[in-house]
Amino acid sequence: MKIDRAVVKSLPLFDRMSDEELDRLLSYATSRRVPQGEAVFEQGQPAISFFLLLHGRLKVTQVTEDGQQIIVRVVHPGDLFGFAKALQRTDYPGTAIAAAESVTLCWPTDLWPNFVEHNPRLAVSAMQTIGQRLEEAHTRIREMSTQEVERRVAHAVLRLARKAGRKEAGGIRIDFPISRQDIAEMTGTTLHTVSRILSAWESRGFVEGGRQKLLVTDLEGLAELAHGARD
């Protein structure tokens, strides 16, 4: 697949690079189209590449020691991911699966130190991503230890609306296929519980659902529920 320099240049991570610097960076990259449901890499595999998402959405899952699958991160266009080298790891800590048809760029992991040395914004972006992941992990741990399930689900849906929401006439559409099972894996609960909560929200006018679709119709009401201001 040919790499479109203009698309890459439009991303905040690369918009200050000269054409010469960007061409040099892209000369080491390969692009890949990833069909929905296919894995870019799997948990425990040797981390031979790091990646940038150009288009689509990915969900990163982990299987815990007790066999439970959880979604630890959603990757959005412009995000770096799979940079295990920056985490001092030799393997991938999770599995990255295309939630929608996606396009990625990948580079050999061995090039990471050189790229960071010559492209400080890559290093800054990686550190920001690591920081965001730590903050999100702490937030989710706090939510799971102190909040009832409905509030946890509300926070998860609000995060999705903020990071992957598309405004339309009826509200904010989560802009990639999202199932109730996905939301259960994001919030450490069961499919049955999420189905019950979303059905109740639909009757209250907070959301409209469908097959792997979610429209937030009352963002303010959902935010109040998440923060405990509504019963």
Second form
Number of protein chains: 2
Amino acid sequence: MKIDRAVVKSLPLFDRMSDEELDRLLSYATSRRVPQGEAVFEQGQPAISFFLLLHGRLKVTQVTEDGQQIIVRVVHPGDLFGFAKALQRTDYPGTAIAAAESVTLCWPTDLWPNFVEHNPRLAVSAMQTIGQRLEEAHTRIREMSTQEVERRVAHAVLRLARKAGRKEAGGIRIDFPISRQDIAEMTGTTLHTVSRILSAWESRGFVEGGRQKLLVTDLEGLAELAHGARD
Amino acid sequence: MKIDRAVVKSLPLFDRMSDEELDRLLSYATSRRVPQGEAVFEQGQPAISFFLLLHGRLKVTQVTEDGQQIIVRVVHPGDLFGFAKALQRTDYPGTAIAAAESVTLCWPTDLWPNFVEHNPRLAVSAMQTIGQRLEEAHTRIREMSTQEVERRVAHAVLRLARKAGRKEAGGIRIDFPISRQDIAEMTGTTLHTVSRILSAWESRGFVEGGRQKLLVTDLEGLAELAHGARD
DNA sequence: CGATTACTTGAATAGTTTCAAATCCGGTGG
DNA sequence: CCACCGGATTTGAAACTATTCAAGTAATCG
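Switching conditions: you have the form predicted alone, so give me the form predicted in complex with the DNA.
Up next: the whole complex, starting with the chain shown before.
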């Protein structure tokens, strides 16, 4: 598949890179279209590549020993993902599934040290990314430790609106198919509880639901709820 | 305070480093004794230093907006900590408190890039450390999402036994003062629930409690419980 | 000792999950 | 184009886990 250089160039990660260097980087990359529902890589597979999401949306999931699934994070366009090797792992700790039709760039893991050497900025970016992820993880732990389900769901929906929201008449549309089950797996609860919460919100005018659809109609209200101002 | 070179040299992080390089590193370091209950740094302070724990034990805590506290992690001897700057942060995201009398090495954050340049191994180690931490965080999220409190507490105690356990007649002693409240803050529950659980375990012969004391008397049994084999 | 902090434990309560069943929606194939 | 099927969603009721509230009991430190 042909790589769209303009798209890559527009990403913050690469915007200060010289054209030559960018070309060199891209010359090693392959592009891949991932249909909805298909996995880019699966938990436990050897980490032979690392990736950059160009279009679409991925869910990174983990399955526990006893078969329960959680969503570790959502990958948005422009995010690096699957760089297990940079963290000294040999296999992928989770499964990355396309929530919507997606396009990824893909490099062999072996090239990581090479890239980092030629592009210190990339190393810094990677560090930053990991640091952010660690913080996000801690935030989530904090929320799960101290907040009740409704506020956790509110925070999750707000994050989605911020990272995957598209303005639309009447509110902010979460721009990829997301089910109640997904939200449950992101917040550590059950789809039943999520459904009840969204129903309650709908009657309060905060959101509008739908099959794998979510429209935030009152961001302010939700934010207040998430921060404990309302109940 | 005088730095004990032998102690530093015995750490995996430095064991392949040349004596000259180690001396150079240590020449920039200052050593500091931290009495029990005192903080090495506090949440929100500018990150002017990074640290290595030589002796003792630290709890890293975060306080939520509404004043609730959680324990993000426990720092064990040999661990690097407080390298916020490496993650592109300018302040410390948490507070590090000495759970027992501790000794730390301390470097100015500015030297981090310099060190990393001269010691690629240190950079790799740091990456590895962060990667491990991210995994630990995800493990914790997974546990909090899918497991009930008793199993979470079992896992937490097992981790403590592994990382801070000292063999002793009759079992494995958690080698620093730890309260029910601490365990509650590590597992996202209340001290009451932890107390009840430990009491139940004590009558089943898994542990022996005490004021800020914990002795694991049946590691096997606890492990089974943690993995869902018993109830 | 006296005060303080840590711990234990019972009872009531609240928040969530589990179980069960009905309903809705979207696409597929006739 | 429409009936039908399967996955997604909703919702009620029961069960349960863990928290909150409320005392009361130890252990430690000055």
